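Given as structure tokens, the chain that follows is alone and in the form predicted on its own.
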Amino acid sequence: MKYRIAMAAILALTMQAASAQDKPAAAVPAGQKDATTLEFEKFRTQMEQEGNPAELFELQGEEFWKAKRGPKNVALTASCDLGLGVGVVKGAYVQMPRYFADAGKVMDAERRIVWCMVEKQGYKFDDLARRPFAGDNYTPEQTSLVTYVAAQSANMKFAVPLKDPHVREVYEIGKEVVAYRAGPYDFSCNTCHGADGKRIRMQNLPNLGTPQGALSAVLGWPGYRMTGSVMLTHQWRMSDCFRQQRFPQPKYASDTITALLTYMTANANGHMYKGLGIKR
């Protein structure tokens, strides 16, 4: 219930200020943050305190990265190593997107899981790509697992290791495709998120080319939507900005999703991970 009315005031902020607004999108200076921004970070730091819903999903992950699963009937404790050696989770998420020998690829947490879940548990990868996301009560348990990996790199600093000339690959290709315009709107990742000060209505958009604005759009991920009470990854988040775009939804784990993500979180390489988040 507390959620519902904190939210209710924070979608009224938003209402009577899009309302004072005539252009849906205008410049403000750089850092500076609006009233509903400020009212939802204060009701954010609250609700973490007391307790984030996201902690329900961190536990069943928890649960699923344990249990002997899958057609093989194996636990990813004792078969996944997500970089840090076989089984071990803690400060792995703020290393990833990082290479994999194994697998001959650059991949970030959540499709190095799914690639686990295929490898190692037996799981189809087409079975998973299905409904990769959560919504309409539904929650992929590859949600959960990634939300269980990045909860145990909370209050650590993001080291993307991009001394790994594959990996400075991969970042280099990150930083081309936000720069790509395309589309019926021939819009780019930097259309709204290359220079400081952008908006769109009562939404700040962060530089993503520098750290601080590169921080800001990776941190709180995976993330509880209080909107839809469903947790999302970050993956999630850069498939919806394509669909924003109105370009072609990418497929789920691929190599372009893993270049953005790369790209942004090296970016914030040095500054602190604050742990599972809440979204508006």
Second form
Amino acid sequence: MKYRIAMAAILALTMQAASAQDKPAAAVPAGQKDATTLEFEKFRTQMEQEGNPAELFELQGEEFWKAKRGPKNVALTASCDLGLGVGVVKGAYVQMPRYFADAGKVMDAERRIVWCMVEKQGYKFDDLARRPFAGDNYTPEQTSLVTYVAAQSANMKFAVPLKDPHVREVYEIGKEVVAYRAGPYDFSCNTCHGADGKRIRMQNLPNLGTPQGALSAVLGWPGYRMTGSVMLTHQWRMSDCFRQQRFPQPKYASDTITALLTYMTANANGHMYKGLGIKR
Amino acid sequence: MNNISRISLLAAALLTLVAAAHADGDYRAQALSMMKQDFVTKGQASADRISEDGLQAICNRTGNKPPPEIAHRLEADQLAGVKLPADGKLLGDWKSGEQIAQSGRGFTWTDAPGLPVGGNCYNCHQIAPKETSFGTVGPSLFQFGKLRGNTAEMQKYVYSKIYNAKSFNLCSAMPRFGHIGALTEKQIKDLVGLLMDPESPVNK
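So that was the form predicted on its own. Now I'd like the form predicted in complex with its partner chain, please.
To see the whole picture, the full complex is given below, headed by that same chain.
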């Protein structure tokens, strides 16, 4: 039922955004999960051709990027360096996480954008971190910004600068985070994501230690999620993994999340980023 | 085994491992102190969950492959902590067991705190043939009782395995459902029923 509602919601969105001509694939009977997966894949392909709802957030993010905003009334395009020079967005997403000397930290895209919003525009970090991910009828501004920046790296190859010793160190730490077992169920990331060909229920589990596995884990983020009709970032995905791992909650834009994203993204180095995703 | 000898055993095991520590240890130490900074309590998922217990520490430091001698001694230690039902009856209601096996609820920061929680079984195992949405992190349990025999000894093994999977494989991926107080005695019995009862669809 939820699936049908989400499909209807997306259809409505798409008609507005891209005047879709064809109806989406008919909803499948409950219980046939393989069939549902197939239907979803078909639907996703169709959405990608006709206009991913994520593009609406990309447009919003572009406005936020270019407008003078925040207590300091400064535009990010005139102040924020994502690693390739102030205001340069093309190719920036696939070359993060990277080391930023001005912050003295390795940062992933979302963390860097938040850093710029705080340092350049004068926003308060605590305000940005209070509700950092999308929920009912709410999308944080930084989510739209990440969506815009990520879209400008579509069809470019991941190239996390692992030769930088700062980045290499964080990569190695990320590798340890992925292997770390704790909590009531003794789970690490690797309990589910450390071997090839595993599933939870019908969900395939990418092996983060392999290039192909890491690639399938980083592709599709940021993505528009049909369940709940929300735009979500890779930071969100990491947080929700820890929830399912029965861990406590990672702080927003923390070193641990950057370390994980460094490990995963660098393992996908050399492979193509396909752009904004659509998730179930 | 009493507490003191358990602790000394653990200490001996840790010391052995420290001697074998290598360069990874620096990154691991950094990862650990970083994670202690970076996690906060949310709902029932308290921040102290980020600390490893003794068994987790050994598995973390050996890439889940502790030296066999240490593993066997610590497995025996885990097994010694398994509390078997006082009434000696291990074969519960397989229908109830099926429901427990289906549920993945419990212990996340969005779950209501407290018991009962689900067994998460289908997340990782094939069990009854009717459920086609099953995971493959663990082995298939289809026809478990039929293949192994519904003996008292096998029932005891299944009960103990669910109670504390680490009793038989120190760094098993499977949680210690009884040891941590997640599944109750009745729930574990019902799961034994699901796997062992000749009437259970698992064994048809």
